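Take a look at this single chain in structure tokens; it is the form predicted on its own.
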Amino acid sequence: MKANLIGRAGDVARLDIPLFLDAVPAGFPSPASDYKERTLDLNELCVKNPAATYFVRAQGDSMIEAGIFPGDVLVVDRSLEARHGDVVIAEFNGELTVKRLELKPEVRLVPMNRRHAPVPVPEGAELEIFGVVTTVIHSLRKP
């Protein structure tokens, strides 16, 4: 799965959208759910460090078992130190990719699709992590 840069978070205007505190069942909605508790700014929810955050659009199917599908927007934080198991944006062998990072027992970039093989990172090879994917924005309604 590849990633294409689509923008940086930077300084963005706050946009408050109503947030209903009742959880939404996957069945018939409760009549009490029209009670609004507060507002929610999606930047507040998705962007913890605006100066270090950027957005990329996913390409390919290697991360579908992680809930990342072609065309999804990934929120990436460069300020986070990548840990074992994180989904990262990485450059390896001259390609930018989205994969789960494994650090033990050996360093590998692991696709989340059984049809794709893990990519071992040999000792001494150049692997650059461009950030940790913190949020996936997946549109249910296609254009």
Given for the second form:
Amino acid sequence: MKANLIGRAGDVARLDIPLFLDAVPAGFPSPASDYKERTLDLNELCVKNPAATYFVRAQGDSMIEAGIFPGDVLVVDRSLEARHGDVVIAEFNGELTVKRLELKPEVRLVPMNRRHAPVPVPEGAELEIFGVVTTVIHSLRKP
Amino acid sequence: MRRFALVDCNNFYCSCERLFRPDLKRVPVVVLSNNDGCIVARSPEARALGIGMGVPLFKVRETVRRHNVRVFSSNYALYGDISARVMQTLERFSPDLEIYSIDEAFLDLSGVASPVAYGQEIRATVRRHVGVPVSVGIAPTKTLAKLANYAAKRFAETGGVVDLSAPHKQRRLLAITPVGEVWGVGRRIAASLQKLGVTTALDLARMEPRRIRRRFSVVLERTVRELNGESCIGLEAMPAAKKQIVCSRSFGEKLTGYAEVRQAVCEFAARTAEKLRREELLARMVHLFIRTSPFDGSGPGYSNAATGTLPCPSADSRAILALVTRLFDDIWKDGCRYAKAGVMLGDLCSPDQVQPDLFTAGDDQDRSDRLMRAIDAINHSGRGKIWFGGQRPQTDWFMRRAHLSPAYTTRWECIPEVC
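Switch from the form predicted on its own to the form predicted together with the partner chain and give that structure.
So here's everything in the complex, that chain up top.
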């Protein structure tokens, strides 16, 4: 088979060769040239287990002493086991509520606002913990 | 020994509706199909009231009213998100996982020492992390795992986990299971089997596989082998490539105007194009149909379809929309009360199978890709929408969704509020 040249292709695409600003000492690579940074991701800070993380919005003033204000977004992790003193989302009396969980000396849901009284959880009452609040997103500039 | 688990969410749609609504616990809940037509999910309480699966809502209206059954429209934004969470949670239990449907997955558990304990751990973890209950069926074949799951759901004393590794347990369950409950046995096949005197799953398991192949199919022969513990169906690590992509809906109310129906058709076309890009595929064939309802006596009946071919395989909404509108003009007929329309894309291929032709420059392809990516990104960001002139997507006007719950997990303005 014979091949004929029918024309020449245009300019070959330019190959960009990276220019390293660090001087590269012969023999031993600069440790600095390995430093690569990427942008910070807030999820990394606030969401440890995405499949188990839900967002809810706080209403009312019962948690203002915990720094939770009406309209704030709460990051809720369901995979965490609720411990004494955790701020939790609890299912109580057919509603979702955000309170501080106390397990000792007795089980109580405690509002973080002196003007509200703690809610005792009587023995045998149904209290289910929806999840543990890990982060509060409080926007300082209201829309 | 080969060992599969089928993890299946219990009353998945109802469980999703209950997730942020503790007040719905232990009360009857049902979820309706697209367009609020039929009941597609029932909580155990609704089932106990005798509300059947697939029943149109109007037929049980009296029961719904008397027992205060809570009724929901399908909220696929919510179900899809919860489904993804369940699957992601299951991945930690086995590297080999096949997502079988929105609420079921097969896991390869070969080599797990104590399957029942492992099954319980799966169950507890999904319940804890995601918040929906699941049942686990474990067995040496996928068909038996399906059956084990059926038992786990049906019999409360199993604690939601059934292990059918032992042959005597398989036999015991097969004997009390109607043949129609076996995976892969449809209603028609079940009826013909019953004529042969095959009424239980055990009867089917005892059939001669070759006879089954001759009389029915290779597929059913495989089912028989699987019922006897011989694994014939492996995990499909990669789901089969899609053969076609469809978007088709019934209109909430009958449409008569050219402009209205055209808008609906364009909307379906844009949706299919978007789905196509999500699958990273290209289409060559475009099919469009429109029709009136066969039950609508108040106008002329009409049904028509048209198929066209794109000049070269594409996932560009512009190309697909242009073809669909041409097809639409070919089949449009005035004076009909249209009830349904749909767009199907077929002859799909992946971009690397495409031979660029002489007249399309690579630049065009690149520009098209970038434009479509930008449109999809904006439309998925939740901050705004872009659509083509022919579409009118701002409302779900073609769908009745009177009982829709909020998109609790996918829209900031819909996240649940707590006091």
